[in-house]
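As structure tokens, one chain now follows by itself in the form predicted alone.
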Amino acid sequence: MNRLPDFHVHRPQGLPQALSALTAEGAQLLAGGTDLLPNLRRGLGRPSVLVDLGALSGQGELDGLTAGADGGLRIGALTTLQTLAGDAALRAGWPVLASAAALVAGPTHRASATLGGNLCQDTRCVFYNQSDWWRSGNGFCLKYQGDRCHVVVKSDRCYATYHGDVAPALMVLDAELEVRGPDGPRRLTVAALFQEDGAQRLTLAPGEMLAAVHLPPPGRWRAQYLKARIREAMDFPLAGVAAALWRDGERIGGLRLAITGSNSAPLRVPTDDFAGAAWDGAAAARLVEAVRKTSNVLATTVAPVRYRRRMLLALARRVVDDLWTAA
């Protein structure tokens, strides 16, 4: 591990001060720090200012769960994953989100890691997440300090992979994100937060930050998230699939599916044409093919590409099988 780079730490006492501090050149947000600080220890990044949001925790605007008049739920971006995993209201109405939060890393990580930080986490790659001396000996990479991608050598973009557990669960719940910035608040879908570029992974404008997640009422949808990983705890998903299903008798009333661990962003898989169809072997084969076309599994982790692809496709069928049976 390297020593941490030199930077200033700004600890705002309110959201306006945090947004003002974030406009400084080279400023980065610090919440739980479970993703950012290990990266800085590896020499990945040199922020000029860290905007520490610790003092804003407990103020209500950026953390906690608040029920809406329409039956929905607002969750502040500073809410810890531990809180999400254990919240009774979330487990009753939106259990897929509580389950996904409980599957992230280990208990001590979840006690510090925040919902916003998990959504905005850095992309990962076996060529990127190494020590500084290792990366310097291999010519660095397109994501940081280098000029080529070691995964797809002739590519003009970075193929580092997004491995978050919470994002696909929010996608199938049709959640919306509340963003605050210099131009005021705005709302966007979860998918709109991301772009398929490992180096430029988020669409947030300079000075913007994620403030909250808004969940719609659960209605008749059932949802589930499954992940494959090397160890039963601690590990990022090598492949992850979330699905939400509304069963209308012996037909599919609606189906949503999202994947993680395969691409530079979490992605929704096109499933609109499954509405009205029966869930049978033919439908399962069509779903697996849709996942195959959406995903782009490459050599970004220590696990073989073929294994990760097969797990992704298997999990997609299994999660819908489980939901169909449960419904």
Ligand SMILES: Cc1cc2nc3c(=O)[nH]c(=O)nc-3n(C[C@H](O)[C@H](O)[C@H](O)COP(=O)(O)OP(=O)(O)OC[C@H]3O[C@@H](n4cnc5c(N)ncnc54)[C@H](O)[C@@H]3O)c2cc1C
Contents of the next structure:
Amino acid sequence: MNRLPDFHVHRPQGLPQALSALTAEGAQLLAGGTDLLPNLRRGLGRPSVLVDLGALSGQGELDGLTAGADGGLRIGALTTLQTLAGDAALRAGWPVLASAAALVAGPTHRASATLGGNLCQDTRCVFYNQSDWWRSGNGFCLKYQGDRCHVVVKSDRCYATYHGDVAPALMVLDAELEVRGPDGPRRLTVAALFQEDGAQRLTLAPGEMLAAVHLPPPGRWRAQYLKARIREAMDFPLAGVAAALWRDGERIGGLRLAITGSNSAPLRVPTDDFAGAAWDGAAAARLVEAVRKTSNVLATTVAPVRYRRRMLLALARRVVDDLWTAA
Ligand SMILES: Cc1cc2nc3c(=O)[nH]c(=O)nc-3n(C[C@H](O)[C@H](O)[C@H](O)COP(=O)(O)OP(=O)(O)OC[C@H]3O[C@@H](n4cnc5c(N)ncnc54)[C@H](O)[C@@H]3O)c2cc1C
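Previous: the form predicted alone; requested now: the form predicted together with this ligand:
First the chain shown before, then all remaining chains and molecules of the complex.
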């Protein structure tokens, strides 16, 4: 591990001050720090200013869960994953989000890790999440300080993988994100936060930050998230699949599926044409094929590509099987 680089720390006392601090050249947000600080210790990034949101936790605009008049829920971006995992209203109405949060890292991480930090976490790669010394021996890489991708040689973009657990759960819930920035608030879908480029993973403009997540009422949908990881107690997903199913008798009323751990962004798998079909062997084979076409598992982790791909496809089938049987 390197020593931390030199930076200034701002500790704003309110959201307007945080947004103002974020306009400084080279400024970066610090929430729970469980993703950012280990990366900085490895020499991955050189922010000139860290805007530490610690003093804003406990403030209603950014922290905590608020029920909406329409039966939906607003969750502040600074809400910890530990809070999400244990919240009774969330577990009752949107259990997929509570369980995805509970599956992130280990308990000590979840006590500090926030919803916003989880969504905006960096992408990962075996050629990137290494010490400065290790990376320099390889001539660095396209994601940071180098000009070559070691995973897809001759590529002009970075293929580092997104391994967040919470984003796919939010995608199948049709959640919306509330963004604050210099041009005022705006809302976007979860998919619109991300782009398929490991080095430029987010679409947020300079000075923008996530303020909250809005969940619509669950209605007839039931959802679940499954992940495969090396150590059950604490690891990132090697493959993760969230699904939401509305079962209409012996037919599928609606199906949504999202994947993580496979591409540079969490992705929705096209499933609109499953509405009206029965969930049987043919539908399962079609679903597996749709996941295969959407995903692009590459050699970005120490686990073999073949294993991760097979787990992804198996989890996709299993998660819908489980929801169908339970409905
Ligand atoms: C050993 C280990 C295991 C882990 N396992 C998992 C796992 O299983 N699943 C998983 O999903 N993650 C895992 N992580 C990654 C990380 O701990 C979590 O993703 C955590 O939720 C990050 O939240 P944070 O508040 O600590 O983010 P931070 O580290 O504070 O920030 C992460 C990034 O998000 C940005 N950011 C933070 N808040 C906002 C905001 N409101 N708006 C815009 N940008 C923002 C920061 O600038 C930074 O770039 C693991 C990390 C470690 C070290």
